[in-house]
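There is one chain below, alone, in structure tokens, taken in the form predicted alone.
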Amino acid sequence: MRKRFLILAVLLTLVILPACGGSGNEEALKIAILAPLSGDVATFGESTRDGALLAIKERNAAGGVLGRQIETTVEDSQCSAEAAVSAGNKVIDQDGVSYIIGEVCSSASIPLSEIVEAKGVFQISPTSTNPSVTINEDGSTKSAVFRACFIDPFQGTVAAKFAQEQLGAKTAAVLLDQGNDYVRGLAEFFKEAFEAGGGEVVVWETYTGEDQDFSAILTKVKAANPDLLYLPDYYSTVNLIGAQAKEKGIEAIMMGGDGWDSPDLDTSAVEGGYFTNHYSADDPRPEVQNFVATYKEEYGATPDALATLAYDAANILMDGMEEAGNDDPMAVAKAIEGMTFDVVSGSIAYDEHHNPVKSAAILQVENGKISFIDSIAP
């Protein structure tokens, strides 16, 4: 009888040991992306999911994290506030993850970062450019939250700088959605870059995100003759203005951001306009050249920057989950404060908001392609 509970204990032994082992390397770590997969600027989301996903099976091919798996939870927060918060809500409380990447339009960051930031949890957001991102109200830096994209200020002023130096642009109107965060603060930070350079504004007009017939306030920009049209909106928006712009006659040229960087950009209606952005596929560094031939391989696409971007926000957190040594997310927030990472967008640092520093890139419409016509430097 005591042989038969002495091989009993030993076969339980065996069986319990492998399940709590003393490292753990057998429980894989999670990571969420929460994206816009459906409504309007569903390439985002695509692009985001598509990027993200992509560097970490590479990074599970070589052999993981800390010696573990990445596993992955992918849901639709749709660029809007309320999805935002549901699915971070759910990622966080019903599937454990203590990592996120997204959101990808600022106003559905902000509140998600807010939840991450009452939860314990990691947050990196690929493109959500408004700084109260990664800022709480009361000016202080958001422990755990960063972003892999420059911030509107920066990118609001190389499109005002580049507007009057390389194309000789002194008026402007600016058209914006008022309801929007990014696209707010985008022609806010124009703006203010435009005229502190001696430009002038002729037109500042307000829409909401419903509206499909601008008529009215291009009317008056029509009226005013501005050398630059500026319009900081997402693609889907700016394919509507632009071309109803295109049918007033209007002849100033179009600028914009990195919201119009998508596959359904329609090129005929901002023919011959500018927008700044993250990257360019046309950049022959190696590391964006190499990044676009694998990218290419996995999906048959050319990747936009939303892939870029994403794919970069990945390394960056699991570099940092390395370098933390474990997978606490405060530890890994602590690490990348103080590393530099050479990823696909450039080289960059973190200021003290957990912002990268780094070059943006003018790109131009022309003859139904996007051109690399510039990368400037903060």
Second form
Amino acid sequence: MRKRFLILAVLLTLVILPACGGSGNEEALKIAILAPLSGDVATFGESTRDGALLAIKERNAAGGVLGRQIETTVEDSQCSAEAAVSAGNKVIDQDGVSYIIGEVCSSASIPLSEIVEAKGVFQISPTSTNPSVTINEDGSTKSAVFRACFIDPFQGTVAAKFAQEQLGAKTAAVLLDQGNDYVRGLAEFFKEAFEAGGGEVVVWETYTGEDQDFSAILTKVKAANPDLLYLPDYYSTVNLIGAQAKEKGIEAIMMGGDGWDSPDLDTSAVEGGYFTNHYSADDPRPEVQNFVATYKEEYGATPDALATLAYDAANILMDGMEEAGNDDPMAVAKAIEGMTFDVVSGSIAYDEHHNPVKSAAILQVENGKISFIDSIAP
Amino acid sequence: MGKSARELARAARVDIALDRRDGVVLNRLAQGLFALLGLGVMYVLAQAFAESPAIFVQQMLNGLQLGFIYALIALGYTMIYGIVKLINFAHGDVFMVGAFTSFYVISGLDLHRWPAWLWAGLPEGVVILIGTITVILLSMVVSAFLAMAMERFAYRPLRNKPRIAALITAIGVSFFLEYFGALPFVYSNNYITYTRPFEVTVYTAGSISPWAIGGAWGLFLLSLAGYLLLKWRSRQGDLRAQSWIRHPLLQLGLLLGGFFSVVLTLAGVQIETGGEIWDLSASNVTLVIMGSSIILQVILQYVVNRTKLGKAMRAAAYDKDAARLMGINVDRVIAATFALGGGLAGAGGVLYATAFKQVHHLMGIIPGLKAFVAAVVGGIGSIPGALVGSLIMGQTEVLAAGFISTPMRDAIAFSLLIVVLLVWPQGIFGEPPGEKV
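Having displayed the form predicted alone, please output the structure of the form predicted in complex with the partner chain.
Next comes the full complex, and the chain you just saw is listed first.
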């Protein structure tokens, strides 16, 4: 028993000591990156870490923020609530960090944002799309929690706008998985925007996640003969629906969201279709091309959407610090609320719920390749 | 003093009678409710038909493709149940393995084009035909071996244990196959786009040669004439006609001719009613599925009804101990049944993957369950029942999705099971003794 107390005491000192030491250091600003570096989505985490580290490295080379260098801590938060919470507690209490970039997954970002809110530090999630990341249960906005990506439903709005203005679509068919929040969100916002723009949704059909045979729904779509077929699901289901639609002789243009963004997308099934995404490496804007070139030089690969959003998140945070003029997380949050950022994934301003209002990239599947078409602001 | 034993007994009898009467009332209520529900469904469907017969018929064509795939899986369930009284829940996973086998030999080895390796000048059509048949046969062999292995290692040791043990083992085997497949070095847990062994062609009005349509009708009418002639002769007491009437070739002619003539006519001939042009279509995938499913089923019927193995299977299904006493190696017969059922499921897997162009380690669960329901609806243990039940299942699903409610399609399809079990506990084809396998 005594031995166990001894171990506990030693452990406690180990935990407390660095925290005391850390808070005394005024020289470097500390930013923690929390990302899943192991498990199913380890590649997401690695991209996120690389993107954020690149932004910080560039800023340090240019003299740092507020004249101070930035020191980073990277923790593996495993895309899980428990790991994110313990990593969050560790970096805040032990390492004395007041700024966190992360997590990737909404399921981890939400519990993390609760700790952040309680401890009065700052968090920006590059890619978590769930609205609750920035909103408290009572509907109020968390004081210093932001995100760099647009929330899911936004893509539906952009898709409707693009379909009407650029493709001239007057009628649309929407197929959605009733049980999937992501898909339903996109579909509902698409419908709202499409109808607001004077279009008509002639087919609105739901299916379940296990369905593989869509012939019955597609027969209805064919009979209605719409201009556009909106498929806001993940690539696995889109592959099935797209192939069957082509066989049914449906000529409507297909359109979808960032769920299509996968090397496993069956390009022959959705040939000619369009989808909305966070960014495209083919976007000719100088911000994008400079970033792609630097990233390639640093890591030898083309950055994916996760790396890009993490890079943007880090830049938004550091620009906010510069604007605020001090390193008080609440002041930084206030500063970010009023700013507009020209970052890689577009021009960003924040709405009252700390969700970015920004443009989305429109990509087209053409001759088996995915090419950049346009960047659309809401 | 208390009541006498006789009074108590009488009271108990009255109670039972009351219970029974309550039960009758409840049953009547349930039946009435189902009848009402059935009428409602009929009304909705009739209305949909009246509104646009073309779309209705197109939906039925969609359902046909689904039904024929379910039939191949349902046959395995029904045969295995017929002999060992085991619902082999891992059957849907044998189907999945069949699909993956074909995926690997097609995209890895290009086996669907093997005749072109030997003789470069071979016409494309012949290459594809022989190649596709090879791929299907290979997947059938792999699935058959898998099913046999499953029987040998998981079910045979439990044959004399309570039946529930084998049932639970079947669920275990099913999970094993599914999640063993999910391992990154097996199939991975990703959705994989399947490469079809042949290109898809969609037939619409005018794109099918009249010779093909005429040929299908000719085959059907000829077989029908033969059937009627034999029926008439056997009525007259001709014993040879009585045996020929069930000849597999005659069945093949009737089924192939019947289904192909109708489908080809609907897809290939311009039909017009009341100013509406029926714009129907059928793809070559549907035709291949229909054709291979019918051919495989007739072969199965032949094996079961006309070969020594089939006789042994029927005997074992009837009474295992008596069959053993007659010198039948029941273990071998059961292994052969699993092989046949597994082979058919494997073929079903190839056809399913060809139709939907995707393979996944959990792809067997839902088709497997639906085929199981189809087998029960048709009468588990009965081979014609499996075909009829599967076609009903396919139609139910597609018509429910098309005209009632898409998210409810599976709910409706599975409630078919409950309704059929309430009305015909034996299924539509029951269990005619001697026919069971």
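Since the structure is predicted, the reported quantities are computational estimates derived from the model, not experimental observations. Residue numbers count along the first chain shown, from 1.
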{"item": "Hinge assignment for the rigid-body change between the two forms, options D264, E188, V202, K358", "value": "K358"}
